[in-house]
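Presented below, as structure tokens, is a lone chain in the form predicted alone.
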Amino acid sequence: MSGAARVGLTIDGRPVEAAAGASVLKAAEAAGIAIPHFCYHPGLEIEGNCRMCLVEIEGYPKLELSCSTVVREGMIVRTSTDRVRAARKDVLEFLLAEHPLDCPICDKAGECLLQDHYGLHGRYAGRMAEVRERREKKIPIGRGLILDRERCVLCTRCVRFLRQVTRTGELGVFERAVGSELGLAEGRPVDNDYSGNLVDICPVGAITSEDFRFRTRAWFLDRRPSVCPRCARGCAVVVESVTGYPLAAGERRVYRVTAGVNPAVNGHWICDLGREGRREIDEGRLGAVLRKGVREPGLAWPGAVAGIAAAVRSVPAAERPGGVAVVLNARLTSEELALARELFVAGLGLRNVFFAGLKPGRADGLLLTAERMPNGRGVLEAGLSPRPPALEALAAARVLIVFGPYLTEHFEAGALGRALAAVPAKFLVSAHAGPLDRLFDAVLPVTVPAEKAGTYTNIDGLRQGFSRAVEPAPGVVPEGAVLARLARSLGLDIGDADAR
């Protein structure tokens, strides 16, 4: 079977092959040749208004836009001639003529295309004698977004995103010529599930997030890829944290969760629910073993696991299949689910292995799914049945082991409390503190997905591996480590915690 048609051209003296129909800019990018740009974004339609990506093409009378010019066989392109460099410098001079000197206080400093391009293609002596035009600088435009009109370079990325991706159209460019400015269409605020992408795609600091403004600087951030656990889509995300200096008590560790790129899943975008995942990495976390909701001094997680093993051993082997109950959840990685199956089903022969998770939410027709657990397909692939628990089954257990704080999603607090009170030995394995803590004999702190490695299978059946994006606190381990140690304490060999 033949592949897609290819076109041969030359860029800066280098032979390059590109797909037929590709732009010169994309062909150069694929060949490792950087062409500066502001308005171009690979996830949006071409606008061609910033003029920064001009190149020289042999046989063409004028400089051409590389973002909108389609490659053709035998084309000869030059991206750094004197003529091209002069054009870039002119573009930058016009953009900076009215641009404020906000770099020392701008959140975009360190990841700003205007800064980067000026350093590489500008470096001109200033000629403007007029006072810079003043515009509004702190305009709330909805969903925690702040617009600074002085910084805006009118690339229209935000406008095109809201027209082409969300199809909500809240922003537009108004007035003409030097009076052109970004604004809200008909006064309607930005209000959609994907508003945070406007901050990501703004090439300068014109749109910023209240949640991030003046919190830290971009160059302090350690950026690591991960998979979003907030719904069943499994979008690629980047977890941005600060690890370069000691953090004071209560200070943020994770400052942002931003969109990663995965053409097979989310393209270039993520929803706002995924961005809010940065809070669950740091906030409300359990940092030590609890007994009846109170921190147990000197008791670490291995000792708590030994307590679980002792409780299981106290149930005669013949009575364990019905006397020990387990509640798992679909936030466990596929590797952890495999360990759980080997331990609880194959090893102990338990009949009461249940699943509880977050209740379904609202799907939005773009990326966000109604299923709010990331590995429901992985549960089935592991050979487990996602049976929900009944209060009667929980109350009848002699030993109950619960993974995750999700029982409160499904049962009224009083009824759940009465059911748990009937269980002689009960243990909770959870990343976050909550109302269940005081109802269990012991609570073991574990990691959130961003703090461990594993695999999730998304709603479309795509298996995605991910690595640890943030280091967990001392004494906080993945559920897989708890399962492996519990198995060893019971004399069972189920494999290593890192089953990958």
Contents of the next structure:
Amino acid sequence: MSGAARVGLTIDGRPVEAAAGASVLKAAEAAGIAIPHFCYHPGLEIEGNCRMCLVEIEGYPKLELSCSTVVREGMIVRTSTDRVRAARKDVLEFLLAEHPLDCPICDKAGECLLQDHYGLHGRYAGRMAEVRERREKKIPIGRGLILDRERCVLCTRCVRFLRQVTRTGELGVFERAVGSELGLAEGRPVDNDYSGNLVDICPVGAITSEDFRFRTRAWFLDRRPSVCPRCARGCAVVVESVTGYPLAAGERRVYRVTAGVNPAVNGHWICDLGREGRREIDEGRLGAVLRKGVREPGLAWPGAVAGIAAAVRSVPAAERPGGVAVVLNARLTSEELALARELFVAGLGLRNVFFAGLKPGRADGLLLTAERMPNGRGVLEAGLSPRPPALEALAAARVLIVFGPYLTEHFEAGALGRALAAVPAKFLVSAHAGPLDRLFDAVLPVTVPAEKAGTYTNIDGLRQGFSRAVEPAPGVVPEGAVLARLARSLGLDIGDADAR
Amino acid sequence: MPVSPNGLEVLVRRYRGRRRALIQVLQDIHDRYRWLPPEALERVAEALGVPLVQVYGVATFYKSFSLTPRGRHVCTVCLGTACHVRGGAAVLEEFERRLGIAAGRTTSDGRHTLERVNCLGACALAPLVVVDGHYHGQMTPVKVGAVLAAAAKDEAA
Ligand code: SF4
Ligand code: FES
Ligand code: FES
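Can you swap the form predicted alone for the form predicted together with the partner chain?
Entire complex below, previous chain first.
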């Protein structure tokens, strides 16, 4: 930012500096002064249609839109004079005049700008004697999204998102005045891989998601940031879960994954694949150690690690480099990869350290990368080489340790089964149950990325640290803990053995 | 006039790629066909490079565009504030009675379309009616018959 011209102005009596060309609203926000708004969204072009952001600027006869007024040197702005407050109240009264006020059954309740603004700036008694306009309340608009035309405040955030970001342009505003409403062209529903962002950016409950509707309340959710592990972009996400009390069987823990804000990576958006990542946090998880595919009561992960260590020790040190094979994956954090290198390459001197992973997909030119593992760059940075597994090398091993369920991505089931059958001792470390489970002597349950802390290096080489966003189930630990304990059991004093 | 791909092409061609020309091209099409056929809207969206819903947005916003075929005679009755207070509603009612259709409709023989608008910008003439582009100021229900007859004569001539 150095070199960019700065402008000095006064907002609510406080001297404020802003970049030349910034809006008054942005300058105020940067100074910690919130100005209520609906249509303004930092990731979209300004439209200035909701009139909620009015402020007083000295020298201007009328109230001005702070979202579209550019800062000038010496400007004096007031954001909470009686005049401004009265105007906000009036704008809200107009918006609410045609609003159904169905907050008790609205999914946006608790995170709705209309509710927030009413609480802070409205607070008038309803004067609407006329019957409210009735509109359609449950229109499927594609991709599991539901439109409620009564709740829509016509801010056009959704319309602008689809025109400016995805460039698919599915939604538009039709008709005029009281008849204005949001609509699709016939037979052309919303159909793009960033559709979930519409739910995030709709300031009210007009666009909701079938996956989330009527399942919980926004205020029950614990929102913690993480980095999306579903491709190599490393978008900021927010994992929203309920914690703190035992869940009934089948009840959700993670209710949704929403977009986090990271100007350096994803701005304000994430793709639908990342959003669907909520499923892999909760669904199909391994909750206990398995032996030959069945739950082994009384065997916890440290016991299982002791089993791996014993198997490794049973191979004479001189034969280990070829006799012990390991398959890692690029979902491991950089810290875990460093540990794995110390243990398997430097410590045990293994020749056969492979990497398995999801097959690449198609890059979409926006955020989603072809690479579907999050830390491929981290593998290189850790000094490991991302060699794909060789079936003969796996079959020839006396001890095989596999991290992640990805071998099925590389080999056809029959061939893989035959190769594994030839290995006397084999262990799988995985977050999810899968077809491989019964082929291994033991399966250790580990965390998914949202349940751990660490670092991923994204496709552009940006290192991003993240912390734990959801608590793992008891007995489920990060791969890092497994690696550290295994190293200790083998008498190797490496890294930081603290299982985070 | 039937809509043909070639006819549309001629109208749309000179605006190709010019997003800002949206209203102009819609007006040209409307002048020619007296309505905006769906295939025309699709063609416009494609040629100008704007989303189809945006074309629909503009087409539904302006009262001067029709998305259904219009009759050979278009009767527009103003019910803006000035016309309303000076009796525009009674004039509209008389049109509805004589033509046997509600405002916004076209007679089944395709002869007349009846429309209501909010202010034509000539309030001094209130109540105002426009039939086939001819302005009839200071209208009363009694004059409706004569106005319609004049339009019919134009057609015969
Ligand atoms: S649906 Fe939501 S985002 Fe779209 S215009 Fe209505 S209020 Fe705004
Ligand atoms: S935020 Fe400024 S007009 Fe909507
Ligand atoms: S109100 Fe009818 S012309 Fe203005």
